[in-house]
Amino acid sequence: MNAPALTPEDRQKLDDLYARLSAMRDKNIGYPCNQEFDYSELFRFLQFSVNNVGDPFSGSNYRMNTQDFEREVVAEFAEFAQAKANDWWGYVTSGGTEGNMYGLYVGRETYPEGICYFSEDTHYSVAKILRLQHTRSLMLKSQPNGEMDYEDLRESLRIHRDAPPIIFANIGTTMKGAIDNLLTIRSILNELSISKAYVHADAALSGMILPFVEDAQPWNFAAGADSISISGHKMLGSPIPCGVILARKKHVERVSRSIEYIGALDTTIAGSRSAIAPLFLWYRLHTLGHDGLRHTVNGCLERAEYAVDKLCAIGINAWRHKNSVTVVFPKPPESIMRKWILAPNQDICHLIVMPHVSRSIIDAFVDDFASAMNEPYNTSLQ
């Protein structure tokens, strides 16, 4: 039987979509989605209905899966995050929100009476997750640079000493790229003699940056994390949103259940999971290699500093954190917001220098910004 053909009108819709996305590619500088990748070698696998249902380390009755590739992927991410051998577990998620949901879920199961502490610069999805899980929570103040206010954390922990803390740490905040220092957080817990505590690290973007720099801020398992969420479609790049969650094995054992129907352990958030996303991540890791990843990250950091210098040269007060590809500046005039895909928040905005954001793209953006400077806007951050 021949496959039904699309009508000319339907084909035109697809062509129009392709043209629209192609035109926007180089203007997409405000969100951390790498547009530079080529997975054409893997397109042949799209003819199979593959599914990574269940725990990637326990096997499954549904053998049309890529769990062997998934195990390799999470093992590499565990190495990046300095997890101790035989002391970690993980799987490929649908993205950062699922990773954070898993970390907070395991934290809540570890300490059912706990209180989750997160700063006001935390990603919007975290408050939603906490509502869904009915976890007690307390929002902390942030410092002006976006980092957690550690004095507010200390005082809040002191007041609520009766409840174990579940601390949500940002390893690169959404708007400013600020990193909450895990060693500082752990030292506060030790100072207050709090032995029962869980620390989740949201390293969506920076989790694929910090392993490849010379002087990384404390962010990983070695610095005191109990679980870490890292995105796959950000620095690595993927047409499918995805990520990796890693957690200490002793915590995951609290939520593990055996399911006869699928012949696997139920340790993940989702039942059916993408088997294509792990394949993409495996391919990307193996084609780039550690040297290629380091080169990619350092190139982005160098171009981020270039963007800061170019913006400052035209009178825009731009800045970025150490080891961050997020360049922060006052919200531009409306003409710039319409032409470029940027991420605003109140009176600030940012561009994120991903691998596809070249110097020429930065130059074009800065030239447009300079031309629009006669429009009313605020050139300095509050």
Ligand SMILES: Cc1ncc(COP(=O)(O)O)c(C=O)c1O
Contents of the next structure:
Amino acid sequence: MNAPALTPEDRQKLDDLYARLSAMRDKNIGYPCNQEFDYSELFRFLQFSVNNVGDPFSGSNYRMNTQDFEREVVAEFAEFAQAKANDWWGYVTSGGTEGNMYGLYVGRETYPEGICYFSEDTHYSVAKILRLQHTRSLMLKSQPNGEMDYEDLRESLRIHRDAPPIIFANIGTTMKGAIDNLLTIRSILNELSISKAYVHADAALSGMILPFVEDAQPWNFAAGADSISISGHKMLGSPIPCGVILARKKHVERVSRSIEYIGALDTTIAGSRSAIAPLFLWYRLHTLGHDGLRHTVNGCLERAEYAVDKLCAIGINAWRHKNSVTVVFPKPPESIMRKWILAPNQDICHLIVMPHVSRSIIDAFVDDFASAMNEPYNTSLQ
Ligand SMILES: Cc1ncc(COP(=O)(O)O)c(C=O)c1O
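In place of the form predicted alone, output the structure of the form predicted together with the named molecule.
Entire complex below, previous chain first.
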């Protein structure tokens, strides 16, 4: 059978889309999506209907999969997150949201009567996940810098001592890049003699930054996490949204079920899962290597500092957290919001210095910002 052909109009539509996306790439500075990668060596794999259905570690009847590559990817992430040997499990998810859903699901299965605590700076999807799961929850106050208010955590835990806590910690909040300190959280639990507790770490972006810096904030399994979700399409970069969830093995055993039809353990949330995304992540990890990753991450951090300096130099009150590529500043005037792809939240906005955000892109943005300063807007941060 001849391959079906597109009409000239449809072909034009695709060409228009290509032109539109190409023009936008350099303007995409507000979302943590690395635009700098080349997966052309993998394009030949797009001709197969591959599928990683089931647990990547249990094998599956659907053998057109890339689970051997997936296991390598997950093992590398486990090393980045300082998981103890033989005490971890994980899989490649469809993104940070699925990873957080998994962590909260395992937390809830571990403590069905538990209460989930999360700060008001937490990603919007978390409240939805908790509603879906019917998990009791309490939103905590945040400090002005975006970090969890530990006093509010302490007080809330004290009041609800009868229910085991499931703590949702942000390792890099969406808007301000703030990191909730896992050691502080664990010490509050100890202080209150709460022995039954589950801690999930949402390390969507910073989970691929902190393993490569000299002086990382406590964020990983060594600091007391029970599960960690990290996005793949953020710092590593991928045209298919993806991520990795890691959890301590003993927790996962609680949710595992054996399914005859797929010949696999049903430990994952999704049934059919991308077999291409793990291949992309594997390729990226293997072409960059640890030195390449360290170089990429530290380059982003240096340029983030450069962006803070440049914005401050034109009178914009910009700042960032230690080890964060998220540069926070007051929401710019409308003309800037139209020209650049930025993510505002109330009166603040941020620039996220990903690998494709070069010094020349930062310069162009700051020049535009400086020219627009005669338009009405508020330069001070609330
Ligand atoms: C802190 C944080 N958690 C979770 C998510 C959700 O991740 P995803 O969009 O990969 O589902 C994001 C997305 O930006 C995020 O910033």
